[in-house]
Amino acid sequence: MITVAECKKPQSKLRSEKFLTPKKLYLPLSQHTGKPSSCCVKVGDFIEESQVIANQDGYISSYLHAPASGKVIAINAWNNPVLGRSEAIILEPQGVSKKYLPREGIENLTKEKLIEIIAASGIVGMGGAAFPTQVKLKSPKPIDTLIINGCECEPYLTTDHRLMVENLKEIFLGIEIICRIIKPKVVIFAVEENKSDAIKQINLLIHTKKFSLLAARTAVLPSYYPQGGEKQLIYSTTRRKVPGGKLPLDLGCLVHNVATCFAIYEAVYYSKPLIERLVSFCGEALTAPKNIWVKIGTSLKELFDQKIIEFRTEPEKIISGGPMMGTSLDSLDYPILKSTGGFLFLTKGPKELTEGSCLRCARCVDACPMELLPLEYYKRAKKGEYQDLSTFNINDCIECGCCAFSCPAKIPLVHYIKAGKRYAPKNK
């Protein structure tokens, strides 16, 4: 792992705000890992807030709900910050927001019913991977260790941090639900040392035993990147190393992001599907950074049109996500997805770098948190020799960018790795 500038101030201290009244919502059917949701509404339909507008389609898929009541005005291809473009339902909100009432009899819900509620609520991993949560909870192998990911190691982003400071009790109630389903022997709340205010509250709740969590403890980790990566987090907290081609469940571990725990709480306690989330808006091009609750599908352009966030100066680069793993955007016409943790508006884009020749210094190898060989991927991908890449476990690369960040020859290694993954044979 590497050390990068955090750039998390002042937004880490800013209380979250709300913007829940967009004029249009752009809702891609593909907001999760796996098969896109299957649209079940048509143009002209009037739908209610939280109504299912696209069904789960297959085992690894998820439901999509209307973030507001309103009219479906179009179903067509639209910008997607992850995929470029994808099919989307465009909704014109009308009416007032729905009130969600507490669910009764939660203590009597079975494991199967809890999973059913979580699946029906369209919850996916909100740390960025967007893997359908109900699939992770139906582990075919016993899970002895539940790890709660509160690290948020990407520079600038502070949504998980603010969520822990402002909604920690709700996160713990979500963790209790997960524990009722998977029955772990140990719960580890992992958080980086740069979040001292959250750590203090987490320790207080754990030590006072206000929640039904067996053998819960806090793991305060160094602020390294990518400390919050699933396999890095498992090793940092348990010293178990997930081998290439294996999953955390093969080692008895399950990792859930704090925002996902909060979404589980809302689904189980209030029957509220995943229709809004906390998002960081940061960068030197803004008059001020903010952490804002927004409805899924809200476009960046509308946030600026309604002056919820404002430019101080024209940005040179717009990024969806963090600077290490985020995606550059070509305009403001992109919506917030279930997996969107933040947007950056930077006045200085990356310097125009000239790709040099590989020095074979192996700094990329030293920096790789997965103990892979980025220089081999580069060498072969540059020559178009993709046949051998799988033997070097290229598909284990998490594309964190540590290799490119460390390369003195300024080689865009992640670019070559992505190309290599695309063309390498899938079987070793």
Contents of the next structure:
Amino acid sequence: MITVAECKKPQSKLRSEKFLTPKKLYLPLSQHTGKPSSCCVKVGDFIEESQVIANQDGYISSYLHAPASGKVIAINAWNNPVLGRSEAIILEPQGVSKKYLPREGIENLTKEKLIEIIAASGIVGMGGAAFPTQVKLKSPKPIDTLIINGCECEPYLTTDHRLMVENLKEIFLGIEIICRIIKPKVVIFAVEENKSDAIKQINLLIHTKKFSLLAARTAVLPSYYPQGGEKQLIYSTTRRKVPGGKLPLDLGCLVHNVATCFAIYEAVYYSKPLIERLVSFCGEALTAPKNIWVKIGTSLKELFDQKIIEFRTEPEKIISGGPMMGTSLDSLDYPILKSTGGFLFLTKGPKELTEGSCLRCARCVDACPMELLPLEYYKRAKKGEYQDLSTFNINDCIECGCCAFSCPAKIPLVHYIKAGKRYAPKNK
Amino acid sequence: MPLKISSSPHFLSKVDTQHLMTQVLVGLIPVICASVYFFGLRAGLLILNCMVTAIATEAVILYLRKKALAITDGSAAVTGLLLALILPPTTKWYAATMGSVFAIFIGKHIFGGLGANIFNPALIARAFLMAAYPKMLTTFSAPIRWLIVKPQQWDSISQATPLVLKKFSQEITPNLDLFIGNISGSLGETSAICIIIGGLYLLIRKIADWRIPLSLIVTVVIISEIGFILRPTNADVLFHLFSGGLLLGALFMATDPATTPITKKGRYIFGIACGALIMVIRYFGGLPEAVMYSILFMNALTPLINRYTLPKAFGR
Ligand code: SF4
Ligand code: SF4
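Structure of the form predicted in complex with its partner chain, please, following the form predicted on its own?
Zooming out: every chain and molecule, the one shown earlier first.
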């Protein structure tokens, strides 16, 4: 793992704001890992807020709900910050937003019923991976350790941090629900040490014993990148190593992001599906960084048009996600997805990249949290020799970018690795 | 709004090749100072000669290979400087020039250039000069503390290095002289204290990895201590540490990224094997150049070490 500049001040101290009145919503059918949802509305239909507009299609898939009441004005391919482009439902909001009433009799809900509610709410992992949450909760193996991921190790992003400071009780209620489903022996709340205000509150809540969390404890982790990566987090908190090709549940672990816990709370306590999320907007090109609650599907462009965020100077690069793993965008015409934690507007990217010669300095090897050999991938991918890449376990690479970050020759190693993964034989 | 598109990460460390090389040059400043202090202006000229030749050779070859003129990366300057520092102060200018050309051309570019070379270019050039001018390369002068000396005077004050004195006349040089550098030897090898200062700088700034120097030095300490206990006529630990090119080799040559293992485990093996080889040659060999030959030998074994120490990937 590596130490990177955090760039989290001042936004980590900013109270979240709300922007819930967009003029248009762009809702890609694929906002999660797995099969895209299947659209169940037609152009011209009038939709109520939180009504299902696309169905879960298959086991690893998710529901999609209307973030606002309004009319379906188009269903066609649209920009998707993760996939580039994908089929999307375009909605024109009309009318007022819905009131969500507390659900009755939550204590009596069975495990199966809870999972059903979570699945029906379209909840996916909100830390970036976007894996459908109900699938993780239906673990076929016993889980002894539930890890709550509040690390947020990507520089700039502060939504998880703000959520922990502003909505910690709700997050705990969400964790309680998860505990009722999977019955872990311990709950570990993992936070990086740079979030001291959140840590204090978490410790306090754990000690008040208001929540029926069995054996909960906080794990304060050093602020390294990628501390919040699932495998790194499991190792840092339990010393268990998840081997390539295995899942955390094979080792009795389950990891959920704090924002996902909050979404679970809203779904169970208020029957509110995942239609909004907290998003960080930061970077030097903005007049001020902000953490804003927005409806899923809100486009970046609209936030600027309505002057919710403003440019100080022209950005040179716009990134969806954090600077280490995010994707660079070619315009403002991109919607916010369920898994979008933030957008970055950078004035000047890193120094003009001229790819130098590899020094064989092994800084990439030393930096790799997966104990891989980035320089070997690069050497082979560059020459187009993809055959033996899989024997070097290239598919274990989590594309965290530590190697490219550390490379003094400024070789875009992740770029080569992605190419390598695409062409490497899949037989291993 | 023209936006730049690129693969992640969008955040890169400030350390680049040029920075690394410049820092190595900075780390060598104390050593340069010591060599000029002990061996006079001539040492300075020798350093200049090697560096300029190395940079010029690099420029010509890059031009011929139609590569971007990357001499600003500083790697050629480092090679030239390192070569100068392992030459005797009395090395003739033409030999130094030839050595520098050899270092860059044969030592580096024959293998494909920066990072592709198998042997440390400075050391391989030194080995070449050893073969070409054995006498010149094994004649050392006593340190002199004035700046300008007439060439005739130079030859009259030649003196054997501490290692040679020890080997052939059982004469032990006082440790304090070794430590400060008040001895004969190659330009940059003499002052242990200056090498340590520069080396620590590199280690602390994380320019060089500590694994090789540490394991090399610890190995030398252990073996020489055992040797001393077994036969008290053997030189003691401090003598072995501070004499010859040991420290310069351990801190500045054995840490050369291109020619040393890429794995952490491999780096320990490299350091330990180097240290052991040095002691074997010093105890049993006839060569005075234990450090040079050991490092070169281990350079050749580096691909093998890499192959057998490859990490398995996390959790596998
Ligand atoms: S090889 Fe993959 S896992 Fe390793 S540092 Fe690079 S991007 Fe991260
Ligand atoms: S960090 Fe860059 S220069 Fe160093 S070995 Fe890796 S790829 Fe080569």
